[in-house]
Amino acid sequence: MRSLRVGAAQLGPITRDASRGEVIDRLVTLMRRGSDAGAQLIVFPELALTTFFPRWYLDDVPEELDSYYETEMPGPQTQRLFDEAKSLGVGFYLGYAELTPEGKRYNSSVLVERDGSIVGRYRKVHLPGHEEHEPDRPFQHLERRYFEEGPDGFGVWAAFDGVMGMALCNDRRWPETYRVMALQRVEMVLIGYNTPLHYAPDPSQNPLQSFHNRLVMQAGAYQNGTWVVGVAKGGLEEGVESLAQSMIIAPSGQIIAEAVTTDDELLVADCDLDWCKHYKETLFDFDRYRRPEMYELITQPKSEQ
């Protein structure tokens, strides 16, 4: 048996004024308290440093949209979660608003292993909102304003004794998420996410966003034998609010751990990345069963569809 046990840990709001190194703070706090408990890996939300910031137009505010991005990673102040995690002996997988030397802006995030060292990076492929001011709106979503599209696909990563993958919020409503890195034989996916409870264009899916979190995430998981990490930062934050409903689904679909709060919050659970096998190498075993041929519709450019 290969156990890895994991912390998810959830973050409660952070306010528009609040600091980085507040903010730091409490991932510190919530690592540390993972390590006490146990835990080798802390998995923190999406944009865990600040605040949900595309809710705002800010093109009249240059200096506040930029203060929101990290220019490098490690920086300055994000530096010291890279040293408390190679003290404790416990990685980290951790959201944030990433601005390249070359002027592009992506939704990031970043898997460190347990001796401080980044193993991989992912930019979120599935990006969700619009792209222009729209005032009507009760708060704005402007993700597809302030991020670019990531490029680089779903990668997965030899870590923690297994095969890790990562994915950020709208990425684990979509199926392919999950099964490009099942095709690699990933092993356990991250997700950090901000979901806030009222979605504008259709507000009838408001009762319904705790049902459809679950579905996608459970549903992900059994269908590609891999264990599910998602990760929230719920609570009412600047007026909106966001689902929190963290929880670790294991590979037969079934959550073993769940937050109970909308704060900072930390789940344990021990994961046996061998439970991937009971599934990978029976029921979904797609050397075997897949026909990739009946599916060539799902690769075609979006022009020939």
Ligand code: CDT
Second form
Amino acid sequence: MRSLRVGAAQLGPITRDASRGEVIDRLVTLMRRGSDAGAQLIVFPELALTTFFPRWYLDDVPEELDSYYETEMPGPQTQRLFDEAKSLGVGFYLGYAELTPEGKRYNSSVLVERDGSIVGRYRKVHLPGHEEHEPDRPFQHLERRYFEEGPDGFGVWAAFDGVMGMALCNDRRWPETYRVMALQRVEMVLIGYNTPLHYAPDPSQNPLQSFHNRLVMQAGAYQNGTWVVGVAKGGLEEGVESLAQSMIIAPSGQIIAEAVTTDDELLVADCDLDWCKHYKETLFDFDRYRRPEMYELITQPKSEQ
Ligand code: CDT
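With the form predicted on its own done, generate the form predicted together with the named molecule in the same format.
In what comes next, the whole complex appears, and the chain from above leads the way.
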């Protein structure tokens, strides 16, 4: 048995005017609570340092837009999270907006070990929403304006005595996300998300948000024999209601912990990484049963399909 005690640190709303310091105070509080509960890894949401700014068209206020990005990780403000992690001996996953020295913007996450060292970085592959201002929507979803598509794909990292993977929000809806990591023997996939309950292109999906959230993450876990930790920033943020329902899912596909609020909340669960073997070495024994020669279409460039 390789047991990893994980804390899923759900966040409630972050207001538009919240300072980094205020938000980091909340993250540190959750990290300390996790440490008190014996957690070795704390998982925070996507864009966990700021309000979900892609809901606004911000061309008129470029300085506000820039203020939402981190130019360093750790930077002067986020260093506190790394110091706290090191002194508590607790690792963490954190979603944030990244602005690189070359001026590229990504929706990113970082995985930090219990000694405060960076294990890996991930840049969101599947960017949802739209590029241009669509004033008829009740709110914008301008991820495709404010970020570039992550160019690095889905890596995995040897950390926390297991094989860890990262994804962000919309990635969780795509089976390829989990499968590409499972082909690298992933044992735990960490996924932060911000999911507005209202989906403007097709509001018939609104009442299904909660169902779809469970559906995709439970299927991803089971079909790939991996733990999945999905962590929301939920609740009513600047007039937009977002799904909470953070959860920790076993390789069996069973939910073993689920949030009951739409606010800051910590779920703690013991995750036996050896549980993955039950699935990876039987029903989903990839070497024995997969038929990649039958799946060629999946890897063809879009224009050739
Ligand atoms: N952050 C993020 O990726 N949210 C999307 C919202 C739906 S697309 C407008 C999601 O897949 O949950």
